[in-house]
Structure formats: structure tokens, C-alpha cells
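What follows is one chain in C-alpha cells, specifically the form predicted alone.
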Amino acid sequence: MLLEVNVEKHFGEFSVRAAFTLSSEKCGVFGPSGSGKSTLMHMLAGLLEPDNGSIRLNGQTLFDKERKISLPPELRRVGVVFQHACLFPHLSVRKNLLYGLNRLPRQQRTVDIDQLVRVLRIEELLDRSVSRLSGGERQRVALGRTVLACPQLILLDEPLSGLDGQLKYQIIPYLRQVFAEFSIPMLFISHSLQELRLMTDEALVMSKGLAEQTMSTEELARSRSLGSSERGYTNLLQLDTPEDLGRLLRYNWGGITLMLLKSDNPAAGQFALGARDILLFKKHPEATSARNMLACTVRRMYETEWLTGVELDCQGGTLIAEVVPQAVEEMGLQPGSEVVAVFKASAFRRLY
């Protein structure tokens, strides 16, 4: 994908100005409410015309003020999944799915509907009225309808913000699998760093109507989370299927053994580990109640206003711990220092 944007839109005293180029297949747009994210999305989709500038997608001009080009939404092949699913209430799930596909020339129909239905796990919903769907089911159907329109790009405008925390993380695996299976580029718009880290590789940062910069999503997370007064940085770990040890589960993380509390869902998945739940020791402690003790090397350090982020190389895996500056001084921590990272089996939180 190659998305080239240079647009302006004015609303009285508020203006949106965005000039950027994105080439990653999994891009995010990050910013607080009111930063201009949704306005940008509407301009890309053709739902709102910029006052000035141009938009090009994969070499095709979607909008150019000077050349008086403004393709209508139906000709842009840019799909949109809104915060609220916006399904047609008078149509069944099946007819909602087929709505865009039926209006597409046969030569552009590149997505197999049966395969998509299997990936989204909505086989049993096809003949159901959309009024009988849960919030998560509605979002899966909305995503399926958009994918079946075979767009060049899909815009997801805060698609998870209307769902509660647990349901949100149940939807993310479906989103990830769909975009992996069908290779459709996406622009994931969100104010949640956690969602962006799970869904994207690169992010465009917006603030007060301006597109400020692009950076890797992980770089963005570290710059915004480390040393923050809230929960701080969160390590995200993909863990393989565990071995049941009775009250504990033994997981494999890239060749490293991790011990977690037994849960209702003892399976492979994505887990979160807070950087402030990791204790650092200069040598292996003689005895501790914590079940995880990893020999690590300090890779680099991040100074913040009141905490220091310590990036650790744990036999190839990466963890970040947050400690007070006094601990850094007392332990003599610097890149290359050997430490032991210690954390409890109960410190992990399953995301999905």
C-alpha cells in the first residue's frame, strides 16, 4: 500500500491539516478525542471533501483540489468499519454480508465468502436478524461486509471503543486473522495505545488537528507509557500452549519457561505484564515467593521524569522494567549489566 495525503479542512476556529505518506500494511492513527482522527478518516473515505490538497492511493488520485478531482465513496474502493457497526436492520446477517459484494464487478471479487465466514466464525449467524446479535457479533459482521467489498484499503474508526474490555479483546483475534488471511491494508484509528500495539506496526500521531509524525507503534507506546503517572508501560507476550502443573501453568515464551497462575482458559494467547511488576536483582535471589526468575542483560535505558525504563534482553526475548532512579544508581545499572528479572505468576493478565 502507498497512501499519499496532503489535505486541509477548516471548521471555524478548528482546522485539520495532514501531510504524510504511509506504506505499511498495518498502520494506526493515534490521538486523543478531538485531535482530528475521524475527520481525516472521512476525507480519505470520500465522506467529507477537503478544502485544499490531494489524496492518492496506490498511484490513483482520489482527490485533488487543483485538478478538480473528487471520486465519490463508491469509486474509491476504500472500506470503512465504524465505531458502531451500522448494519442494515431490515436485512439478515447473510444479506448484510453480501450487500457490497453484489454491487461489485465479478472481476473484482477476490474474497471467498465461505472462507471469510469461517475465519470470522459466524456460520451459525447467517440467517439471523442483526437485531439479535451481540455487540461483538455485530462488529464481526460489519467487518465481514467491508472485506467482501474487496477494498484497496480498510479504515477502522475506533471499532472497539463501544465494547467493554473483555469483549474488546475477544474481537481483536478475529481482526488480526482477517487481515492476515486476506492481505488487505488497514488504517486503524484509535486513542488506545494497547489496541494499536496489538493491531498495527506503524502509527501516525495526531494532535489538535495536526498530523505530527509517524513512528513505529512500539516506539510510540514507549514514548507515551514509560514513566507515566498511570499504569506505566505494559509488556505484551505471545505465549504457546502451556503444560498443566496443577495450580500453575508452565508456558513457553521463545524458549524461555514462564510460570502463570492456572486460569479458566489454559491455552496459548496474548498476555500483558506490567513493567512495574518486574523486580531487578544483581544476582539470583536465594529464596523468593515469585515463580519467575530470568537471567537478563540490560540492553538500553529510558530516562523519564520520575522513573527509569530498563530494556532487558532475556535470552532473545525483550522485557521492559520500570524502576526508580535511586535503584539504578545503587545497582550501577547500565547497558551490558547482568541482572535477574523477578515477577510473580499472578502478575500476568490474559488479553485473548
Second form
Amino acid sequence: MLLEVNVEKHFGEFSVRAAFTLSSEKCGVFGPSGSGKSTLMHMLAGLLEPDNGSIRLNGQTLFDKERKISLPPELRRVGVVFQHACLFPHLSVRKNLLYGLNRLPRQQRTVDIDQLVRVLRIEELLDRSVSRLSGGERQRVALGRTVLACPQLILLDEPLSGLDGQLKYQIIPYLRQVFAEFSIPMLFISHSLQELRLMTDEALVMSKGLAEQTMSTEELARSRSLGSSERGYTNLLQLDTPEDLGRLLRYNWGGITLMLLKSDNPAAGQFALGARDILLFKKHPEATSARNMLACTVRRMYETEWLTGVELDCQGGTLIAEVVPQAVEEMGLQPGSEVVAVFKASAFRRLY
Amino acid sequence: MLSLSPDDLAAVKLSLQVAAAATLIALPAGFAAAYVLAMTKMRGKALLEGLINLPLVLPPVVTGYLLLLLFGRNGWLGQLLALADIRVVFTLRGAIIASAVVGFPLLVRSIRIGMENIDRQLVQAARTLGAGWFDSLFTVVMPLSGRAVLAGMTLMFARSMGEFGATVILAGNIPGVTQTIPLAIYQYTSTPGGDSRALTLCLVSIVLSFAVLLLGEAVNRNLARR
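Moving on from the form predicted alone, please list the structure of the form predicted together with the partner chain.
All chains and molecules follow, beginning with the one already shown.
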């Protein structure tokens, strides 16, 4: 995918300016609410006309003020998954799914509907009225409907914001699987770094109406969540092959054994571990109540406003620990230092 | 007492005819006007809205008189229609037009309120899924404003059944041609000894109007259940 954008839109006091080129298949747009993300999304989809500039997708001009080109949304083949699903209330789930597909010339229909329905696990919902779906189901149907229209690019406008807590992350595996199986490029718009890290490789950062820069999502997460932000950086760990040890669960993290508190759902999944929940020891502590102790090497360190981020190489896996600069000094931490990372079995939080 | 003369029957039939024709004729324009008012941003919308609502606040007699000026032999529409040998004044057409104009604001108002409740993003979603403007109008806006359209039509039909002021000016009170139920009642009440016949027609009028409202409500419930 190649998306070249250079647009301007003014609304009285507020204006949105975006000039960027994105080429990654999994892109994010990051910014707080009111930063112009939605405006940008509407302009890309053709739902809002920019005052100036041009938009090109894979070499095709979607909008060009000077050449007086402005393709209507139905001809852009840019799909949108809206924040609140926007399913048609007067149609069944099946008819919602087929809405876009039915309007597509036969030779452009590249998505196998049965496969999609299976991936999204919505087989049983097909004949239901959309008013009888849960929030997560609605979003899955909305995603399916957009994918079936076989767009060149799918814009996801805060698709998880309408869902609460756990539900939010439970939908991510579906999203990931759909985008992997049908290889459709996406632009994932969100104010949540966590979501962006789970979904995208590269992100465009927006602030006060300006699309400032693009950077890798991981880089963005490190630069944003260290320092002043309240919760700090979150390590995301894919854990599998759980083993029940009575009151604890033993998981495998790329060859490394980790102990987690027992939960109702002892399955493989994505877990979060706060960078501030990791303690660093110079030597292996003799006795500690924490159940996880990993020998690591410091790979890199970076300073932020008040804290130091320490990137650890744990036998191949990467963890980030946040410590205060005084600790770095006292322990004499530097790239290459051998340390032991210690964290409790209860420090993990399951995302999905 | 409850017997209807041939003239009375003609009046009932005419009333139904006029109300049905006026409602159907006004529907496309009413839908379009409601769409413009509810879904679009344009300059002078307040002016358009005022113009549409004018018959609602003007005395029907005034509306009728203005229509008479417009469609009369010297009115500009009247002259135009005369070329095609179409007469409006003192004809059934006149009665239909009078009813259509007077009932129009009610129709627009109902449809518009329904349309304003449609989430605009649904239309946007339809567009991004490959539906053109007309397509989204027929497959999203129309089905979702169905109940409002029905309510508007019921209201307008009932209003047309009772139209008097504008009709009597534009179409006159000609038994069998333009004499609808209200005009017939008016005539009976101004004739000595016509009281009981007027009362009979009143009863017919009540029953008909009530039936229309009940029918509209039944269909509305049916639509809501789907």
C-alpha cells in the first residue's frame, strides 16, 4: 500500500493539516481526542472535502484540488469501520454483511464470505436482527461488512473505544486474524497506545490538527509512555502452553518460563506487564516472594523526563523496566550490565 | 336518520378521493422537502422552512384565495394551464390542489422529524460500502423513515378529509363535483331543516377520520415490530 496525503481543512479556529506518506500494511494514527484524527479519516474516505491539497492511494488520485478531482466515497474503495459499528438497523446481520459485496462487480469480489464468517465466528448471528447483538458482536459484523466490500484500504476509526474493559482486547485477535488472512492494508485510528501496539507497525502522530511525524509504533510507545505518563510503558507478552501448578500457572514465553497467578481462564494469550512492576537486582536475590526472576543483559537505556527506561535482553526476549535515575547510578547500570529482573506472579494482566 | 342521500354518498366518495389524491401527490415533494430540511446544509433553509409552513399558520381561506389568484384565469399558472386546456378553479383538481397545499406542512413536518433521528453515519457507512447517493437514499434513508412517512400521510389524509376554507374558495361548493363532506355539512347547516342530515354526515366524518388514524397506528405498530 502506498498512501500519499497532503491536505488542509479549516473549521473556523481549528484547522487540520496533514502531509505524510505511509507504506506499511499496518499503520496507525495516534493522537488525543480533538487532534483531528477523525477529520483526517473523513477526508480519506471521501466523506469530507479538504480545502486544499491531494490524496493518492496506490498511485490513484482520490482527491486533487488543483486538478479538480474528488472521487465520491463509493468510488474510492476505502472501507471504514466506525466507532459505533453503524450497522443498518433495518437489515439482518446477513444483509448488513452483503451490503457492500452486492454493490461490487463480480470480478472484484476477492473475499470468500464463508471463510470470513468463520474467522469472525459470526455463523450463528447471520439471521439475527442487529439490535440483538452485543457490542463486540456488532464490531465483528461491522468489520466483516467492510472487508466484504473488498476495499484497497480499511480505516478503523477508534473501533474499540465503544467497548468496555476486557471486551476491548478480546476483539483484537479477530482483527489481527482478518487482516492477516485477507491481506488488506489498514489505517487504525486510536488514542490508545496499547491498541496501536497490538495492531500496527507504524504510526502517524497527530496533535492539535497537525499530522507531525510517522514512526514505528514501538518507538512511539517508548517515547510516550516513559516519563510523565501515569502508567508508564507496558510490556506486551505473548504467553503459551500454560501448565497448572495448583495455585500458580506456568507459561512459556518464547522458551522462558514465567509464573502467573492462577486465573479462571488458563489459556494462551496476550498479557501486559507494567515496566514499573519490574525490579532490577545486581545479583541473584537469595530469597524473594516474587515468583519470576530472570537473568538479563541491559541492551540499551534511554532517559526521559523523570525516569530511565532500561531495555533488557532476557535470553532473547525483550522487556522494558522503568527505574529512577538514582537507581541507575547506584547500580552502575550501563549497556552490557548483567542484572536480574524480578517481578511478581500477580503483576501480569491478561489482555486477551 | 342515518340514511345517506345520493348527494351525501357522492360527497363521501369525493372526500376520500380528494384526500387520497392530495396525499399521494404531495408525498414525493414532501419527502424531498423533508430531506432538504433534515439532511442537508444549505443557505436559506430557514426561508424555505417558513415558506413550507406558511399554509399551516395562514387561515385556509387566505391560502385558498392566493391559490385562486395563482390558478385563476389571469393568474400566471392559470394562464399557462389554460394553454393546455386544463382548468383548476371550480373543479375536482382545484379541490385536490387546495387540500395538498394545506396538508403539505403536516406531511413535511412528520417526515422531517423521523429523518432527523436517522444517524447520519449510517448514510456515510452506506456510501463507503459502495452505494451512490440515490442508492443510499433508497436503501437506508427511505426504509428508516418509513414510519415517519406513514405518520405524515395519515395526518395529511385526515387533514384533507376536513379541508374546508381553501377548498371552498378554489373549488367552490358544487354537489357531485367538488362538494366534499365538510362542504356538504356547511350547506346543510345553512339550509332550514338540514340539521339531521348534517349530523349524519358529521358521524360519517368522525367514523372515517377515526378509522384512518386507527389504521395508521396499526400499520405503524406492525412496522415497529419488524
